[in-house]
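What follows is one chain in structure tokens, specifically the form predicted alone.
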Amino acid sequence: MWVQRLLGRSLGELRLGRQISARIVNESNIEVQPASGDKPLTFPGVWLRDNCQCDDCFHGSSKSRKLDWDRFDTRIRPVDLQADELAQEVVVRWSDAHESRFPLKWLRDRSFEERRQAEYLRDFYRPPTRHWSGAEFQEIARHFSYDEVMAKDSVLMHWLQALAVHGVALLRGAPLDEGVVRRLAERVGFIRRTTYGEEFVVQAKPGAQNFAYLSLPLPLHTDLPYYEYKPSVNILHCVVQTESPGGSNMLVDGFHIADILRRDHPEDFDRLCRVLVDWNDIGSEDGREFHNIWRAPVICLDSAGRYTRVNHSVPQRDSHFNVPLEEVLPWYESYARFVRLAIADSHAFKTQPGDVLTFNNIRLLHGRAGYDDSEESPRYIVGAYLDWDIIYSRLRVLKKKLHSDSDADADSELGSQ
């Protein structure tokens, strides 16, 4: 039945705006019904009891329940609503006593319709990816002012978007000094520390303790795949590129290889989702030895059968093999086909001085034309890493902030008008 009370009106007759009304189904939920000729909302009241907002029951300043599970009660049941015309809000007494008032917007923004749980998914948790080909890069690789991104918030949002939908982006105009990638690291958050310090020069060197400080061609790879929690987007500063032919970046989308590979080749897809890989780096820096290894497939999955990210890298794979001895020949030819299709599908391009390359680290590979290092014709590339935990937390933040700010001038316009 409705329950009908409002300071003795009943609901169907409030009019928050637009007349709104609410009632008790199955004894357990609550449907509001924000207004007339609008899809009713229902709600769980397990779950509304949970995200009480009240002070006994959560914590305002942290955004954190107060609720003690020890006595919390999974089959709470409402048994009065009420309603606040002025304040907008649905007010629920429930079985055990408590009362908890829950705004119509705050409803709505949290409903269990289908539509607006993707919205919440697509648009403020995680921007669903776009993967691509090599023929498609120029198209989706999107260029920005390095000047606006550290000026603008607008910009700001929408670099870090195009990193999160297409996993690359590209900035001009970088002043030519070593503080660049902290500074874009930092206007995000913060820089992500690993094995080679915060900040890394790319450049030959002899003795060198990795491979890319070498001047000999860079196979397509990612880095740090030894890492169980791997950095999630690389930040390339060009200082100094080479005039010296060579040199060029390399990149190519692995979700779009494992793609084609899941169409195409579906068990070599399984096998590069199943086997476990040694993953591993041994060596030295700043004289501190360290020894890295991490056992994962290439292809990593979610619950959903969603990409999570590719671990590839040829040349740091350790020689110990943990697989059953006849799953090794068809694990080669498997990771093979994957190798060979990257490197027919990768893009190449020479960043020039003041051009800082980000990318998706655990999901587009990169590599590295060889190239001439000598002291007529150096190069000097700059580099740091930033987590995908910092980008997005910045990124929804922006989206709230810039939304609100929107929100504020739509209404200061029509207070003017």
Ligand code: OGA
The other form holds:
Amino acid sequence: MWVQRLLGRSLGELRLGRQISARIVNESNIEVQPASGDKPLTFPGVWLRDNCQCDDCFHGSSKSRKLDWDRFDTRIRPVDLQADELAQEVVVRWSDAHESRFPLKWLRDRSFEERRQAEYLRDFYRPPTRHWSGAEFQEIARHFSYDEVMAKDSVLMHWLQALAVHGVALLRGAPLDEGVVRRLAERVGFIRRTTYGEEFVVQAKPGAQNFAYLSLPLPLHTDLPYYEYKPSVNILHCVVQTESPGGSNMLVDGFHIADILRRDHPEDFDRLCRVLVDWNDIGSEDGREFHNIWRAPVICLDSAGRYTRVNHSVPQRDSHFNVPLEEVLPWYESYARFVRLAIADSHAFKTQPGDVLTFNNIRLLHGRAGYDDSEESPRYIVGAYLDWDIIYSRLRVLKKKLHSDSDADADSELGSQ
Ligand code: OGA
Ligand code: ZN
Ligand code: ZN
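Output the form predicted together with the ligand next; the form predicted alone has already been displayed.
The next block holds the full complex; its first chain is the one shown before.
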């Protein structure tokens, strides 16, 4: 039986022509029908009470729950319902004598329907990744103008969305000064500091402390696999590109390689997901000595079996390998297969001065062809890192802002990515 207690009913019906219905089901849930004919939405009572929005239970300016959880009773029951049609709210009286009001829009936005939850996770939490092969690179790689990213929020949003979905995007037309990577990182949020500082210069250096600071070929790798908390996105600004034939970058979608292994070589896949590898980096920078180690598999999965990151570096894999003896050779075989598949799928291109290559460091493998370093033909790349927490947060703020400005174009484009 639908309970319909309509406060201000005549006004509500006249103005809104909508009739909210709500009822208690199974003693603990509340079923709300926003308007006659609409599909009813079911909300667990315990969740509603936990999320009461009144001033006693919720702190408005910090948007934080302040309900006293020391005394929270999971057996709480709704005992009475009212539909306030004028305010478009459902009013609930609880077995602890508390009263809560829930706006219909707030309820709809938090519906427990599977379809709506999937939409929220896809469009707002984190967009799903699209994996690509090297042959598809031209098709998936998005280009943006550096000036537009800096000036227009909608372009900034599309760049970050492309990075999240494809793991790579190229900005063009940046000025040739050393401040570009910082300005770009600060346009998003703030730069990630590592052992190598905030901005770092990739250039052939005498007595190099890092393998990348040589003009030798730099095989496919992820940066800083020896950190537990790895920097998420690389920003590589090409200030000067070598005129020698080398110096191009290679990129591979590590998630795509993992897909191939999972499908065609499941034993190798399982081993690379399971065996902890010691990644390391030893040295000193600006007079500070460091000795970094992090043990992690090559392919890391979350509890649902989705990829969270890949780790790969020939120079920065430790000679300590703390696994049972019998795991060693099989692991080498599986890893060699992963590396061979990655090399075969790699896409190479040479950035030009003013290009800013941005990519997901915990998903893509990247490398650089060797080059001749000479005074007549130098190469000068400035790099920095950003973290996904900072990027996703910025992306959500932009989506909320641009959606509320009813930017229909951005809206539909993002939805279809
Ligand atoms: C690095 C790196 C790429 C390049 O420094 O780790 O990948 O283009 N550099 O020099
Ligand atoms: Zn309350
Ligand atoms: Zn690198």
